[in-house]
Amino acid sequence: MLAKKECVAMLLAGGQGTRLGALTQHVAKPAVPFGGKYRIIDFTLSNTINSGIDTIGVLTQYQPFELNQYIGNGQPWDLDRLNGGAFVLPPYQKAKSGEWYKGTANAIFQNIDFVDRYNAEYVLILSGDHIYTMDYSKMLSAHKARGADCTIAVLTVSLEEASRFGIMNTDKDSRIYEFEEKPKIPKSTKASMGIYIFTWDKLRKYLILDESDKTSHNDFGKNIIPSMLKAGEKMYAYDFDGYWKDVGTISSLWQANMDMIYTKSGLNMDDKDWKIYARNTAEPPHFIGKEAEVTNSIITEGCNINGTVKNSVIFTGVSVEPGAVISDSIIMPNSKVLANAVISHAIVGWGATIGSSSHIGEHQNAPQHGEWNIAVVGPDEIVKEKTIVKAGEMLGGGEKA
């Protein structure tokens, strides 16, 4: 046993993302590029260590290699540590067996032992596909106060939208008393953010218990959860207000990257006080020339900016030539955009190549039902010139935007 960790992190990492479409043929949704120098999983990283969380194990399964590079000894947030710090936890084979992680709560009974080897009273489990900053510590200590066995952040949404989330019904008190999923008449407001403190003696013993039921779909929200409330146990919800988003769709990742670039958005990444930390490409400063125009964006270090920009997030690496137009759009890193081409609403993946006088993507003034239109053009694509791409159309596979 190592030295003892009051609360160990685990971050759920193993996400497919299929609705990301071609963005995610070949990467994890949590490796997925963000914001224009970061990747989705940075949010949560920073976050824990950000919250004096030093010890998190990052569990893996889809396309883990891109994730598992990037992360490496965990440095860049401060998780380099002799006693502690970011490990890594792929699926494995057993002296008697080996299997995929079959859901939530299966992943983390398969790393009991990690957990055990710090000793630990709590355990947090996070997911590495969601933006936003929270302080975990401040749950923690709402958790310690009121003795409970599980505490679960909830963040309140509209009437409307939540038939779309695991809903917690509470007494006045905040004590759970019903967990109803995606309900067609929701009785609350109080949306899981996916986010949860147990006790882990607690959690363990329902762990086990859960491994051993064979009609168990080993998840948390559909068995751990409801388990725990119908023996009577103890759970919380903990209220968060700040900016939370679930970048599981191409509209929504859209929408929270151009978050960045209104400042009335909630998304604040100027706090000195709660940076978030990314792996550094280490590029030279971006270049602007004499033509281009740039207006409302974000351009990061090492691009080579000729044509106009506009409400746009163009990320580290991206050249874009003399006469080429983008407005309220995504273009990753490597990118280029060559003369003339024209790109609206739309998210050109990593190393793609725009051809001369190509339309992406189509300009849009709201989301009909609450969706972008969004084009996507994928990772390492080579668009030919005056390529047409329609709005919501995607290339390089994947399902449709």
Given for the second form:
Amino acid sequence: MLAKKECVAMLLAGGQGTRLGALTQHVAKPAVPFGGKYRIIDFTLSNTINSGIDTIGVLTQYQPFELNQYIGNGQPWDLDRLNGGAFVLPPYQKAKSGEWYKGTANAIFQNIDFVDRYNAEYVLILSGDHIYTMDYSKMLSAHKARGADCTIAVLTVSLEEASRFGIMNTDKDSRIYEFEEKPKIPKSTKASMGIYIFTWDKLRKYLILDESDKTSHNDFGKNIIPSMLKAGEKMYAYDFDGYWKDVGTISSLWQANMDMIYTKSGLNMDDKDWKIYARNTAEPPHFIGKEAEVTNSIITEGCNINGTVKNSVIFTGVSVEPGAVISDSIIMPNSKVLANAVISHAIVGWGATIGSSSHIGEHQNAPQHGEWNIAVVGPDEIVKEKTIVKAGEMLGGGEKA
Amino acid sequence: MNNKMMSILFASGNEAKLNELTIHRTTASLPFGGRYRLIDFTLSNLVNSGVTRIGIITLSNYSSLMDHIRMGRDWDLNRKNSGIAVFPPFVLNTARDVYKGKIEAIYTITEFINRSPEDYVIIANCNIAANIDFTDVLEKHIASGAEITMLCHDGMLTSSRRVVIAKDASNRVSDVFFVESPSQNERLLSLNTYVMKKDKLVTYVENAYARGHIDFEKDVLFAEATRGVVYAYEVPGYASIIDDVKMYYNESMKLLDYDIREQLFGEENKIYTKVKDSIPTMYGEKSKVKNSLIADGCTINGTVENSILFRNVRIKEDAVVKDSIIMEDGEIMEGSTLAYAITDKSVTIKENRQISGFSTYPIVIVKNKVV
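Now that you have shown the form predicted on its own, what about the form predicted together with the partner chain?
What follows is the entire complex, opening with the chain shown before.
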């Protein structure tokens, strides 16, 4: 038996993220670059270590190689530990069975032994595709103080938004009496953030029970939470009031990046006591040329900027040639924007080349029906000169030869 | 034949001429190029050339260096076998005093050198900015049959002591001598970096030490050059020794040239440094930045031209920074103007200050000062 860990984190990173299209054609959603020098998963990994939890299983399934390589031994997050640390847990062959992860609950079920090895009392279940900073240790304290079996982090959303989320209906002590998945007429505005703390003994029991039910989707939201509620287990909501965003769509991924620029958004990463860690790429400082104009933007190491950049996030190692104009866009690592290209309200994937005098995306003043009409150029795409990519159009995403 | 190399680095050297910049640190830990310390170039060159056993000899002021290097992880040098060994002064009980020259210093770590399995050794100072492929140096060293191969570059003489080289067409060194007066003409200058057989080094040092010699250049190198067994290796691309304030300023400003950056930072042979997890740099609505090299973690709302900003520098609204170097955690407040200045780490320039040096005499503001 290994030394006991009070709380072990399990990070669900197997999602394909189909709505991100070309961006997740060859990498899992948590490995998608974010905010200049990060990957989406850096937020949950950094939150975990900053919360004092040093043992974390990362459950991968879809396109795992990029993510495996990125996490490596966990060193960038200080998760290379003698006892504990970061572990990538893909599905594996067992004596009696062996299969893909069927659902979020099944992924944890298949790794019961991993949690048991650490003799954990509590398990923190996380998603690898959310942008937020949060101290899980406070949530764990609340869980312990209430003697709860399950604590679910909730965010207060607007009534209109509520029907897009899993909604927790609670009594005045925050005890959950009902859970409704995407209700047409919401009774409350407490939306589940997909962050759960379970007392391990309890969860272990329900995972085994759920697995024996052949009709189950083996999903936390659809199966585990409802059956625990039905059985009258002590389940509480934990209110979170910071910045949180699910970056599952092109529009929300774009918006979350923009939120880094607009400090009023509440996304503040410049906190010396709560750093977001990332694997380093050893690039020199960025260079702003004589003809460049840069305003209201984020620029990362290794860039060479010789054009105009406004309201944009420019990732590591991007080069922008003279005469190019980039506005309201995110340009992912190592892309090249050639002379006189115009990019507006767009996402350019990593390693892409935007040919000279091309037009990518169109300027927009406001989102339509809550969604921005963002143009996307997929990773490694080469856009020929004078090409026009319209708003909302996505280039790339086909199988590679 | 084991074609592997180990290395011995000298962390200190010529600190006097760097004045205020090395009050609190060794030359090796002098910040350079926006996010680096000078030693990063030598350490990265060694690692990129497959050299993983590195002894660093320190003399004084080495806590900043220890803090920077830690266990060497950022250079992939936290190894079970080999890695970094830092030697503070007084390694031996029998040491009579803090070492006086390279001979004495190397003599005190003879055991470290003898116990290492590598056949070749690289001796270097940590005040060099260059991207050097030591595997190529070793190949040329072996091919030439030299006892000592010394690295050199074309450079201008400064007020510091420089070793000037004359060589023939086969790169055999025909003359070496010290010069200590500035000159505008380019000369072939030594980078004070040598490659030789490890056993040979131990023999040189033991013989010289027994005779009371302390100066490697004067007492070993010059004698060997006369025997015709020293060869020169000209480092291709950008290379320089940083050993006085003017040199520091001029060489820093050269980094604003794209070609020089390409030569120094390389595509494949990257320069590694201590990772600090700063967020990317934020440009505000009113930022006006031209021709500048800017590290991560800065917040810029003012004007920056022809300058270098290190990590986590804040330039407030209506502040103007021109032809200057602002080191880590510097803060230039509203309405202030800086020209031809080097501000050391954590310097704050308060509102509406006007500070200016001159292109040939940049003003230095020491660490932690509030102006």
